[in-house]
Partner chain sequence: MLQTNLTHIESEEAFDAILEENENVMICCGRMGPMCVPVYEVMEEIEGEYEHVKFADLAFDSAHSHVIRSLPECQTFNGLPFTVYFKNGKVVKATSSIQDMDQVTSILDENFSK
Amino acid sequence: MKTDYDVIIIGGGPAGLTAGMYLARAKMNTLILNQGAVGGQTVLTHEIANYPGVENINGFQLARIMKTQAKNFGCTIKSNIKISNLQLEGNIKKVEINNKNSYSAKAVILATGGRSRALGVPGENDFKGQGISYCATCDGDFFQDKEIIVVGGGNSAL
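Can you show the structure of this one chain in the form predicted on its own?
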């Protein structure tokens, strides 16, 4: 049976885009499906200063570069889609999007990333990436020698 693609990647964040780049460079016909804007949480990051080889860049710029690289290597990217059905059993996998189009491939990679849990407090959305951070490991250095408030429970707050 003929497939539409060799590999379908579900998730267009850094992991999905990187997988797509390597697969496309290996001459695999690759489709990346992403729910929202391509780039994942990276797009929401005000400043990235710990990405190897790049001293400083904002998340939107880095995501745009990654997307361009993936496309230049030959990936097909579809964003702002909703996966409505997955059939992952058997030799041919099927992915249905938006309750209408379906794509088939020999393999599916799940690179669905994560989401930060918002507090839902007034002003939180206004200051995301501009003082409110959801990753102490990623962003802690930006707040060195400043007064901070840590919200969370157990090891997630530590």
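Bear in mind that the values here come from a model prediction, so they are computed numbers and not experimental data. Positions refer to the first chain, counted from 1. What changes on going to the form predicted in complex with the partner chain:
Picking from 117, 90, 25, 65, the hinge for the rigid motion between the two forms turns out to be 117. With both rigid parts superposed separately on C-alpha atoms, the smaller turns by 55° against the larger between the two forms.
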The other form holds:
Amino acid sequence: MKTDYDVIIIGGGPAGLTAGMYLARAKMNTLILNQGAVGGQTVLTHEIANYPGVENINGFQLARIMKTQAKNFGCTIKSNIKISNLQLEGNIKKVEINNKNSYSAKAVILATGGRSRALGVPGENDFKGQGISYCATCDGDFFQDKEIIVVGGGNSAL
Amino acid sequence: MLQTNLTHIESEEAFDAILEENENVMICCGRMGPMCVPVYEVMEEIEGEYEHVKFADLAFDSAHSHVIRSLPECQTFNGLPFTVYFKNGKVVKATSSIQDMDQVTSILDENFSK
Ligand SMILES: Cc1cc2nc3c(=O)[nH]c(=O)nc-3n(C[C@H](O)[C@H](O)[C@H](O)COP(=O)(O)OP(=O)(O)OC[C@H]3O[C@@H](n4cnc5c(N)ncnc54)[C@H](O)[C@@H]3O)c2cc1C
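Write the structure block of the form predicted in complex with the partner chain for the protein whose form predicted on its own appears above.
Next comes the full complex, this chain leading.
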């Protein structure tokens, strides 16, 4: 298993994947480590209408294309991992994942983006999918003609 | 058909055959949506590691999705995807909505010993 890279990118959203593509095209050995599904917040987006050159696309489709592009340029991508240790001092940086595998590189790029905040109330996790929903386009039809409470007041909530 | 690299269950007969031919089965029934895609990705990722488990998906909007949707274990579910784990054809666990790698692997480890 290869463990030495020129660059390790932490985060596999659009920013991490873009950095990966540019690095791989510049013949840098690049490893992308991502906590969840590759694509980051775009995976959570029903429709993207402002990506230049693409009129309309599902977020997950765009994410899949970006992932394939990055892989085709030569990036190694590991998703659904957890960073268990990070050593950024010195010339060689070290990143350990899942408390077992360790990787080193001359540079580490952090592209960890953003994430939505859960309510953090007791029972939230237990009732996820059984009354608590985070995606109107996914689960809206289960709640037809029912009374619902929307928490939040941003664009998604409106 | 769902755009994943998993085995797609495309009929009631295929569903029955998968349960009959495999001791341990994990089926994710969903759409290509934000809550479902991460679960498919976890399944694709661990498929090679959990060779004793058969991983498959099933389109929620297909005519044959009632094989999952009508299970008693799914009657209180109102979040996609519906993910159901079978041992010898019997449901041992079912979850609703997005699940991460840890949640999926802990269910697999608990119910399907190697
Ligand atoms: C519902 C919604 C709709 C949107 N719609 C649009 C739109 O239509 N048009 C538009 O231009 N933008 C839209 N956006 C915004 C857009 O998705 C973000 O600006 C973009 O995804 C940011 O990219 P990023 O790579 O910086 O971060 P992110 O997409 O947040 O990706 C960060 C990645 O890093 C990973 N990560 C985080 N911490 C760690 C860690 N410790 N270790 C390993 N990996 C880690 C995460 O799992 C994630 O995959 C939308 C966002 C949301 C939530």
